[in-house]
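Presented as structure tokens, the chain that follows is alone, the form predicted on its own.
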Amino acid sequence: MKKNKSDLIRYLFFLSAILSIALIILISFFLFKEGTVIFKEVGFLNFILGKDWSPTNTPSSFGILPMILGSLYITLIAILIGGPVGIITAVFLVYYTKDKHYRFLKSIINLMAGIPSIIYGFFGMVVLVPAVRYLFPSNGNSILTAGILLSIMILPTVINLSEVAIRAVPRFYYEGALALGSSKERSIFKVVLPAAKSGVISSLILGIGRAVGETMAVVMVAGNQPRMPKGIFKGARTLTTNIVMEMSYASGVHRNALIGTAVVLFMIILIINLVFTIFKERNVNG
């Protein structure tokens, strides 16, 4: 009976793994089958380097460079703000927080992870947009506003994974540094964090993935202007918002162009993950 039960569980795990792989293959097949049509129509380089997106004009124009740059700029701002804040918060939770305070702070962070993106979008509209409008010469709906909002949204991911990585470092690293005369802060930032570098970078990569793929919150604060970004105080449109805003009425080549946009987004995520994997392996081996 025990052997049969063990075999059954092993087969269930195997089927789950096969199902996951099959779903990824199906998604990739659909995307590339439908999305590469636009590459044949206008050319791959013309599609990703084109500066004009006018699918309803005659003649139509399908250039997604403004959306690519909009996604990259917003994501860069988000990770530059949210990354350091998340890592420092994780350090605070591990080394500076008392147990009773830790449980409260941890529950707040977990609650942040469960808040729907539309709620973050409303927060951005009501609080961040007026604040940016007041502080800077802009109408508030801008790349900067979207970046700040996404930096808040990626905090739970960066904090939780960085905390796990820091706690995984053997305690004697920290205590040994203290015993050698290092200050608490120097022990943390010169010994513990470098030892946890792989996990911390993983948290940043997942934060980037969350930021690049976010849609609804960005729709509500970024301005949604399909043109070349002209500064962080101007509006922009991302790859995800471009798909969401136009897919409901798109047809024919226009629809293929939107699916092609999803293919480009998919490729960007793959490239990010590949670069991270190479970096991680070099870090482990070297």
Contents of the next structure:
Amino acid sequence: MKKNKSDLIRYLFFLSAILSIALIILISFFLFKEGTVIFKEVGFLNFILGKDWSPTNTPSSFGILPMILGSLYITLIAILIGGPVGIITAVFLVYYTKDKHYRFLKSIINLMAGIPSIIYGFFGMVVLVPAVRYLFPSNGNSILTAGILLSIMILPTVINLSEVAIRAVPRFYYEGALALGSSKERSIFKVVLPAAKSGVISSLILGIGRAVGETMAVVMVAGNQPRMPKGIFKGARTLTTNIVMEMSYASGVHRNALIGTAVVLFMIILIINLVFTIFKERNVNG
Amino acid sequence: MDKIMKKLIYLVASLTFASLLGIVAYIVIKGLPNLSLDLFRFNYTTENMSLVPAMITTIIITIIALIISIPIGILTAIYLVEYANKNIIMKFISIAIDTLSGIPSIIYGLFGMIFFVTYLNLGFSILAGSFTLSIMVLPLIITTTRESLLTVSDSLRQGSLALGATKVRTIFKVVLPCALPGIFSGIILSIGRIFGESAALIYTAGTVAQIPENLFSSGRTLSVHMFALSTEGLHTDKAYGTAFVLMIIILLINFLSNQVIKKISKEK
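For comparison with the form predicted on its own, produce the structure of the form predicted together with the partner chain.
Let us now look at the entire complex, which starts with that chain.
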């Protein structure tokens, strides 16, 4: 009797654990079921390479290349700024911070991770947009503004994971380099960081994932014009913002096209996750 | 050269911390003077733009989402730490959890719209929003619980088993109580996530600004309310005020979770 009861509980644990797999299958099934309709309608290649998005015109046209490029450019700016800044800040936290300051600085980073995208978006809207408008010949709602805002938003991700990777490097690498007469900075940048390479790269990959998936902050600063991006001072629309802008009034094929946009986004995120896992495992093994 | 490098490191790090403190300070300084009694009226009208209904909706959604995800998350973590051996199923479960935690909230929102709102016919409702968010925070609860279970020393488990306790009893009476602070801090983080979420809620819980009549009616959370206010552009002062309130809540949640973490590290 007792044996049966513990088997039952074990079964309950197992069911909960299996649920995560079931959820992935469920999410994929429903997204693909409704999203792939548009692939059949206009052809997958026409959908992702089409330059014209005019869902309400007759005849309508569903091409999401502008949004793919919009996401790409904005993410690129975000990681080009946020990547180096994040890695250097992680170095600072590990090698240049006294213990008593460390806890305070670390809690700032954690707070940064907890601030809602809507607050970042609002900040971007009332501070960054006017600043960019003032500094560059543009109306402020631009690829550059969104990129800068995202570069701040991905910092906690890049910093926390880079820090873990840097700390995982055996201390004697650093001390050995110092003992051989190289300076502190040289030891860090020539010995420690190369040793932490896969972990640091995986932090960048996760940062890219965050930037690609961000929605609400981007929609408030990027301009959202559904046309091919025309330079970083001009507005653009991303995959995520395409969905959130039009879903409220879309129906029929238009709705399918938006869910199709989500399918493309989902596949990009899955690929990013896969690459991330590969680098993470390499870090553990290496 | 080294001197320049060192200066650069300090410069970049100060930039990082300055940008965060700048955002917080900006919201607080601009928000505080824009707080008004109107924001805290019990009934929402297009005149007062009160945030009280949104606040109530947020609390209801948080409670329902957590009631679902806490038990499932904890049971999953227990299975992963205490039962599963390193087999293929375990590998698949880990990949599934990692994947769930990487999915952007807009995709959760869209899935919630297709599945809960349309397929299960819940409509734009508190329930549809809560279900969607319960999936979204599940990986967070699993990973924090798993980490804190892993820190419980094996000798405690063996001691309990040696005294004749069953495995299940050992887990619930010995291991879980030890891991409780860690689990608690994961739950606080989840509350923060739910309070800050907007993209996953717009197309599941909807955007109605009134206090929901029941679980099947639509309602906007504080973050969705904040989004509506700032994009409408008509009530900028109210948007600043609301941003301030949201910011204070997030700061409080963060402070709480820091206290819990501090308590954990003191005990060790």
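The term rigid core refers to the most C-alpha atoms you can superpose between the two forms while keeping them within 1.5 Å. Since the structure is predicted, the reported quantities are computational estimates derived from the model, not experimental observations. Residue numbers count along the first chain shown, from 1.
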Using a rigid core fit, what is the CA shift at N273 between the two forms, in angstrom?
3.6
